[in-house]
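A lone chain, given as structure tokens: the form predicted on its own.
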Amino acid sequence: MKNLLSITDFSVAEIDELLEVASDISVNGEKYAEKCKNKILATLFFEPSTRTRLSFESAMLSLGGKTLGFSDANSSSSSKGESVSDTIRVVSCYSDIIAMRHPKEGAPLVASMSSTVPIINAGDGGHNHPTQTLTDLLTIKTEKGKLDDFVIGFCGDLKFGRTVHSLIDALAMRKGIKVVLISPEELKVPDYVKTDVMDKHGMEYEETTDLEKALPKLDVLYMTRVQQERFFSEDEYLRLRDSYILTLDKLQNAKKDMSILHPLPRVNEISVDVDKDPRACYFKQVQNGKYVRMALIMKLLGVK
């Protein structure tokens, strides 16, 4: 039985695999609405989330499966005092694969130890979120034609943002990837990510604080919400947040054929006029969310 926990669960030939799926899905949608027919997708959500677990539920739905599951903690067992590994133990008795957002990093690991079936990792804590990167991975494949000899920058909180930790993984197993690390000192990538991620592949990187000065040189923009929600101090939150806004002339720099992504929500580190701008994927980003979850469902589910 498979997992994924993280993006390294999955070689570089299956992750193309499943984004090949992903991508016929997107235009034969019809030929998958059966596929998952009798099964159940429980979702399981201990910290709130509004995209991740409807584009579950939306991708289980349109491989004819039914979903069940709870999208509030408090609405759970766990504000009993029940344990995960004993919720997951109940509910694998009721669902044939589960998709589960903790706030705890490693929540989902637990998990796995106590699951019979197979548990997709929905985002823990600051620390991964396996899906959104499949997400961002297709995304980039469709806009650039390639996943590999591109730069991509990474903006905004690159400490706790788990889909920036997540995509860096997944592209440090690809060639000729460079990265552009721009945020506030008090929000830069973990030393852990640098050194056992970036350093260990010999990825190439610089860390700055200048975005404007970033732009000319990149591919792909990954754009992240400072997340108040990871702050413990509502004066420091409010100091960072604005650190970063991306509006239309900002992007006057940029290439024409840059691709602007962000994993949302936003909340206004992206100017609602550079919607507009065809340079803009965030909701394609969306779309393709839906795709690879149903493509992942199926691989875990050992449907071909």
Second form
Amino acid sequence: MKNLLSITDFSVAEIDELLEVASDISVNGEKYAEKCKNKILATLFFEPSTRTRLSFESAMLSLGGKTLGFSDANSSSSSKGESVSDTIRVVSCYSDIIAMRHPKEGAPLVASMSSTVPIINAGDGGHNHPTQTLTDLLTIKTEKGKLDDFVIGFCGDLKFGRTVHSLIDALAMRKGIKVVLISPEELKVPDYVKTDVMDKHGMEYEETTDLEKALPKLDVLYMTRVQQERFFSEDEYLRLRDSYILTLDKLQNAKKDMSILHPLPRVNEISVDVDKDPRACYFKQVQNGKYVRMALIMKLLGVK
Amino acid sequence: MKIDAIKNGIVIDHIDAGKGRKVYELLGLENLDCTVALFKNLPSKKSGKKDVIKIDADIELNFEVLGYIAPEATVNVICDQVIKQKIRPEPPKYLKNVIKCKNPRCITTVEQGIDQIFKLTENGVYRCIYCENSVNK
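Go ahead and give the structure of the form predicted together with its partner chain, now that the form predicted on its own is out.
Now the complete complex, all chains and molecules, led by this one.
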């Protein structure tokens, strides 16, 4: 039985196959309308995340399946002190596949140890969020037509941004990708991402604090939110929040076919004017998120 | 300082200076009934200073724990005051219930009855298998 706990659980070939299916779903959705008929997806959200939960539920409903679950820990037995293992053991009896989000890092691995159905990690603290990575990969592939030989800039909170770390993990397995890491000193990518991932795979990368200087060389720009919940001091948060705001003015120096991605939600790091620019892909990402989740559910359920 | 030889037992030699107490604790040597001596900062030709532990009984050592905390050490098994065997502990691939994850966001801090497991990475660092937080020895 296969789970998706981290993006590295899948090989490059498996990811490519999944993205192929997701691409086909995007143009031939009706073909998949009954693929998961009589199957049940449990969405267990021990931590609220409306966007990701709705994406999973919409994905399962579009496959003809049904969904059940809870949207925050207070409405589950975990508020009474039930362990993750026990919750999963119980929910395994009611569903064919489980998508779970939990504030504690590694909770999906614990879940997979006691589950009799496949587990999808829908985010565990600051650790992993592999379905966001699949979403990002599908968006890049759709926009660029390939997943190798391009320059990608990551901008904003590269220290705590789990979507950045996971996407670097996934891209490190590809050829000819150069990474430009754009962040304030305080929010630089952790050393282990450099040593254990980029150095290990011989990935070319550079670090800078200057977004405007970096922009002209990028084929893809991945913006991230500076998350308030990661800071102890509000002053520090406010100072860094405004460090890297993407505006139409700054975009004048960027390539005409650069793609702008963002895992959303944004605060103010991308000016609303940019939404009209054809390079803005972040709302397409949301749509792609549903397609990859449909493809993923099918893959883990063994549905062809 | 004069150190008496032991007749039958174990000498854990060449422990990095300052690490002896940690080795003593992680091996659970305080639970033994026999004589156990921990020597700190003994002169060493190789490294200047070293810690040494002498155990006056032929006990079963946990080599996994020793390989994790003091892979530089040498274990001498003594029989009739003669070194019968010299063993170099290897860092184990996995460490189970030896240390605890210190990441406050790790699931192991709240989930009951869960094994604390760490995996040795290619870079020689142990990481919690749940949250991937690394261990600072």
